[in-house]
Amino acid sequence: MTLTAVPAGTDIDDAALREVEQRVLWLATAIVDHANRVRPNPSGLKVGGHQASSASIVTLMTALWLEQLGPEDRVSVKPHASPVLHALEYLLGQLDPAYLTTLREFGGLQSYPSRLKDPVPADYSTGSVGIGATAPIWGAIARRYVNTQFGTGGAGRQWSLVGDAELDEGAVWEAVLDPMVAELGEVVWIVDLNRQSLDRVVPTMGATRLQGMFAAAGWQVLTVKYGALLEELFTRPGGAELRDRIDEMTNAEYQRMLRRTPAELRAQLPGDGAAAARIGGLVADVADEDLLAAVRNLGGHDLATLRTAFAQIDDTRPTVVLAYTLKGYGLATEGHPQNHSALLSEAQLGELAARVGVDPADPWTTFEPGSAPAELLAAAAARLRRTELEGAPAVAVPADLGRTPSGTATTQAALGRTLLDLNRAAPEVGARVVTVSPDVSSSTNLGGWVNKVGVWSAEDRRDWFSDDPETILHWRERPSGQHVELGIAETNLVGLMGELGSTWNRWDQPLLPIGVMYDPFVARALEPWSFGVYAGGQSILVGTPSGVTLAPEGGAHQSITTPSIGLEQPGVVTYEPAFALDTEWCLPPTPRMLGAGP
C-alpha cells in the first residue's frame, strides 16, 4: 500500500520549495560542522552550535521566507536557529559566502541572531530566553505608536519563532497577558513544538494546556499537528484508532518510535489496547518507506498543512500557531533525547550530503541559475527587498529649559515638571518623548504630564470620568497621546522601552522613551532592559523613589542598590539627582539620541 498526499500548490512549486528546504537544512548543519570540525581551533575550546534545534524549524522558516513574508514584516528567530537564518540569508543573496565559515568566530556570525553584530542585521536580537520571543509584541506597539505620531511606521506582521521550552519563561506570559496585547492582530507566534528541551524529552503533553492559556488571553490558536500523509492514513479503516493511539502516547514513547525500524513500528505502533488489532491491520499493508515517512509526518514539516494554517490567520487579534515538529528532523540524530548539542559524525554528514545532492567538498554550492529552486529564491529575494533608510535629521535640544526652581521640592516631582518644561521650551524634542509606566504613573509624579499629553491608544476611547469634578488625573486615551500605561510587569515595560528606543533604525523616527518604576524593581527588569540596550534600544529608566527622593510610602519601596546597578551596566550612564535642578540637567537627551545613530 502506498501513501499519497496532494500538495496545496503546484507540483513543481512544492518540489522546488522542498529542494530549497533541504538545501537550507544542509547549509545550517554544515555551518555548525565547519565551526567545530574544519575551522582551526588552536585553543581547543568548545565552539558549539545546535544542528538538531535548527533542523526542527527548517521547514517552518523556509515556508515563511519563500511564501509568507513581505518586506515590512519583521521576524524574531529562536536563538538556536541562527544557522537557519544565515542559510536563508545566503541563498537569498543577502549574506556574503565568506561568512558561512565564521559562526561563533570573533567578528563573524553570532551565536544567536543579533541586530547590531551580525553582518545582516537581524530584525530582533534573541538569545536570552523569553525576551526575544516577546520583542515582536513591543515592536508592534512601537510601530503603531510611530504611525499615529508621525505616519511613517508602515504595516506588516510581527512574527516570533519560539521554541516550546521557551514558553516555560514567566516573561512570556507576562507579555501575553498584558491587556494591550489582545488588540495586536499583526502579532503571530509560531511555536516550534518539538517536545524536547536541552536535556530531555519533555515528559508532559503540554499542547492542550498551551491552547487554553493562549485562548484565555484572547489569542487565536491554530494547531498544526499532522501532515497530509498521516491525515490520509487516518481516513482508512483503523485510521481513527491510530490517531487516538498517537494522540495518547507520551512524548517519550512517540520520540522512541522515530528511531525504530519498520518491523519494530508494526509491532509497537498498535500498542496493547482494544484497538491494537485494527491498527496492526492498517500498518501491516503500508510499505516500509511510507511507514517511516508517515510516523514522522508532523504538521510543522508539511508544506501544504502549513500553507493552510497560515491562510487562517485572523488579523484582528494575535495568533499563535502550535506547530508539531521533530528535533533533528532529517538528521541522524532525529528525536534522540540527547541531540540538543550533538554533532553529526563525518559519515552521517556525508549521508546527509548524498541525500540532498551536495558535494561535501563544496558545501556552499547554490542552485544552478534558471533552475526552479533558483527562480523561487530570486522571486522571494525581490519580494523581501526593503527600502533603505535615509536617516532622520537631528532635533535641536536646548541647553536650558528656562526655569529656576525655588522652594522645597522632591526630585520625583521635578521629573514631571521637567517633562512639561521640555514640551514648552522645545516642542520638537517634546514630541519625541514617550513615557511608559507599569501602572504607577500617578505615584511617580507623571500626573501633570499625562494630563497634558494624554494616554496613547491606537484608537480614541471615551473617558467616562471627564465630567467628574473630583477626578484629578484625566485619563484621555487617544492616538496622539504620549504616555503608554502597561500592567504591573516591569519586564514588559523595559521590553517596550527597548523597541520604542529602536525606532530610529527601523523607521527613521527616533523617540525618547522614559520608563518610570519603583526603583527596587529595576533589578527585576534589569535583564530585558540590558538586552534592549544591547540591541540598540535607547531609553531612560527612572527608578523612584530612592535615597533622598524617598516618597511618603516609606521604606517598603526604597532601594539602596539601584545606583550600583546603574554603574555596573555596560552601555548605560547612571545619575542620581540630589536637587530638583539636577533632574533637568540629566534628563534632556543629547542630540545624538534624537539623531540617526545609536
Ligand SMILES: Cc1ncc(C[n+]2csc(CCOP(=O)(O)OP(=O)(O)O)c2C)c(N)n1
Given for the second form:
Amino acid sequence: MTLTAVPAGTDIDDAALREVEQRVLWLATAIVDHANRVRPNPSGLKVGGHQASSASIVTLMTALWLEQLGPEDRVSVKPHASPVLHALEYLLGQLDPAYLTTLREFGGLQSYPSRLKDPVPADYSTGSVGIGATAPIWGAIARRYVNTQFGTGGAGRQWSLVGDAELDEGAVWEAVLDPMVAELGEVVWIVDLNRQSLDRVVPTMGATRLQGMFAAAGWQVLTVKYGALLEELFTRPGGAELRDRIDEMTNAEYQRMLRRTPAELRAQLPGDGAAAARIGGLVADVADEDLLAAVRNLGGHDLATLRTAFAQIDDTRPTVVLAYTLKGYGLATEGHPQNHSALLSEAQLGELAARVGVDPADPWTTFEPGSAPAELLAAAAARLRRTELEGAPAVAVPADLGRTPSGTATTQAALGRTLLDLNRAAPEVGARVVTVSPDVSSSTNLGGWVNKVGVWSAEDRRDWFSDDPETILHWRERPSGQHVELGIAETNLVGLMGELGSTWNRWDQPLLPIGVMYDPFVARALEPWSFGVYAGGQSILVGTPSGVTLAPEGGAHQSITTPSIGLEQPGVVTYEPAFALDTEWCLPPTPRMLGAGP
Ligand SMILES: Cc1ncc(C[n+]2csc(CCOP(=O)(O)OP(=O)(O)O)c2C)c(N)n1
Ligand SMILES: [Mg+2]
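Could you output the structure for the form predicted together with the named molecule, given that the previous block was the form predicted on its own?
Up next: the whole complex, starting with the chain shown before.
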C-alpha cells in the first residue's frame, strides 16, 4: 500500500518551496561543516556549531521567510539556528557569499544571531536562552511606544522562534505573565518542539501542560503535531489507535522510533496494549519507505500543515505555535539523543549533498536563474525589502539644568527633581525620556515625574481616583504617558529597557530609557541587562535606594556590590552620585545615546 500526502491546495509551488527548504538545509549544514572540517585551523581547537538544531527549524524558517514575513515584521531566531538565518540571507541576496566560510571566525558570521556583530544585522540578538526569545515582546511594546509618541514605528508582527528547552527558563514565564503582554496581538512565538535539549531527550511530554499555561495567560495556542502523511494514515482502519499510541508514547520511545528499521518499526509501533493487533494490521500493510517517512512526518516539517496553522493566527492576542519537529531533520544524526553538537562526517555530508542535488566541491552554488526556486526566492526578496533608515536625530542633553540644590536631600529624591528640571530646561530631550519601574515608582521618588508626564498605555484608561483628594500619585494612563510600569519583575524591566534603548537604530527614534529599581535587586536582572547591552540597548539603570542613606532599610535592602558590577561590565559606565547635583551629571552629556549610535 502506498501513502500519498494530502495536496496543499494553494497557488504556491510546493515542489519549488521544498527545493528551497532542502537547499537551506544543505547550506546551513555546509556553513558549519566548512568552519570545522574545511577551514584551516592551526590551533586544532574546537570550532563548533549546531547542525542538528539548525536542521530542526529549517522547514519552519523556510516557510516563514518565503511565504509569511512582511518587510515590517521582525524575528528573533533561536540561538543555534544562526546558520539557517545566514543560509536564507544568502539565498535572498542579502549576505555576501564571502561570509559563508567565516562562521565563528573573528569578524565573521556569529555563532548566534547578532544585531551588532553579524554582517547582516539580525533583528534580535539571541544566545542567552530565554532572553532572546522574550525580546520581541519588549520590542513590540517599544514599537507601540514609538508609535504613540512619534508615529513612526510602523506595524508588522514580532516573531520569536524558540527552542522547546528555552521554555525551561523562568524569564519566559515572567514575560508571558506580565499583564501588558496579553494585549500584544502582533507577538507570535513558534516553538521548535523537537523534544531535545542540549544533553538529552526531555523525558516527559510537556505539550499539554504548555498549551494550558499559554492559554491561561491569554495566548492563542496552535499546535502543529503531525504532517499530512501521518494524518492520512490515521484515517485508515486502526489509524485512530495508532494516533493514540503515538500521542501517549514517551518522548524517548518516540525518538527511538526514528532510528529503527522498517521491520523493527512493525514490531515496536503496535506496543503491547489492547489496540496492538489493529495497529499491527495497519502498519503491516504500509511499504517500508512509507513507514519510515510516516513515523517522522511531523507538522513542523510539513509545509502545507504549517501554512494552514499560520493562516489561523488571529492578531488580537499573542499567539504561540507549538510545532513538532525533529532535531537533525534530514541528517544522519536525526533524532539521536546526543546530536546537539554532533558534526556530520565527510561521508554523511556527501550523502546529504547527493540527496539535495549539490556538488560538495561547489557547496555555495545557487539555483539556475529563471528556475522555479529562483523565482520564488526573487519574489520573497522583493517582498522583504525594507526601507532604509536615514539616521536618528541627535538630541543633546544640556550640561546645566539651571538648579542649584541646597540643604540636605537623598540623591533618590534629587533624581525625580532632575527629570522634571530636564523637561522644563530642554523639552525636546524630556520628550525622549521614558522611565520604567518594576512596581517601585513611588517608593523610589518618581511620583512627581509620573504625575507630570503620566503613565504610558497604548489606549486611554480612565483614572477612577482623579477626583479623590486623598490620592497623591495619579496614574493617568494614556498613549502620551512617559512612564511604563511593569509588575515586580526585574528581568522583564531590563528586557524592556534593552528594546526601548534600541529604537534609535530600529526606527530612527532615539529614546532615553531610565529604569529605576531597588539597588540590591540589580543583581537579579544583571545577566539579561548585560545581554541587552550586548544587543545594542542603551539605557540608564538606576539602583536606588543605595549607599549610606539606606541604613534604616536594614540588611535585606542594602546594596554592597553595585558599583563593582558596573565596573565589571563592558560597555557600561558606572557613577555613584554623592550630591544632589550629581544626578544631573548622570544624564549623558553627549548625544551618544540620543542618536549617534554605538
Ligand atoms: C541561559 C543559558 N543557559 C544555557 C545555555 C546553553 N545551552 C545552549 S542551547 C541549550 C539547549 C537548548 O535546547 P533547545 O532550546 O530545545 O534548542 P534545540 O533543541 O533546538 O537545539 C543550552 C542548555 C545558554 N545558551 N543560555
Ligand atoms: Mg529542543
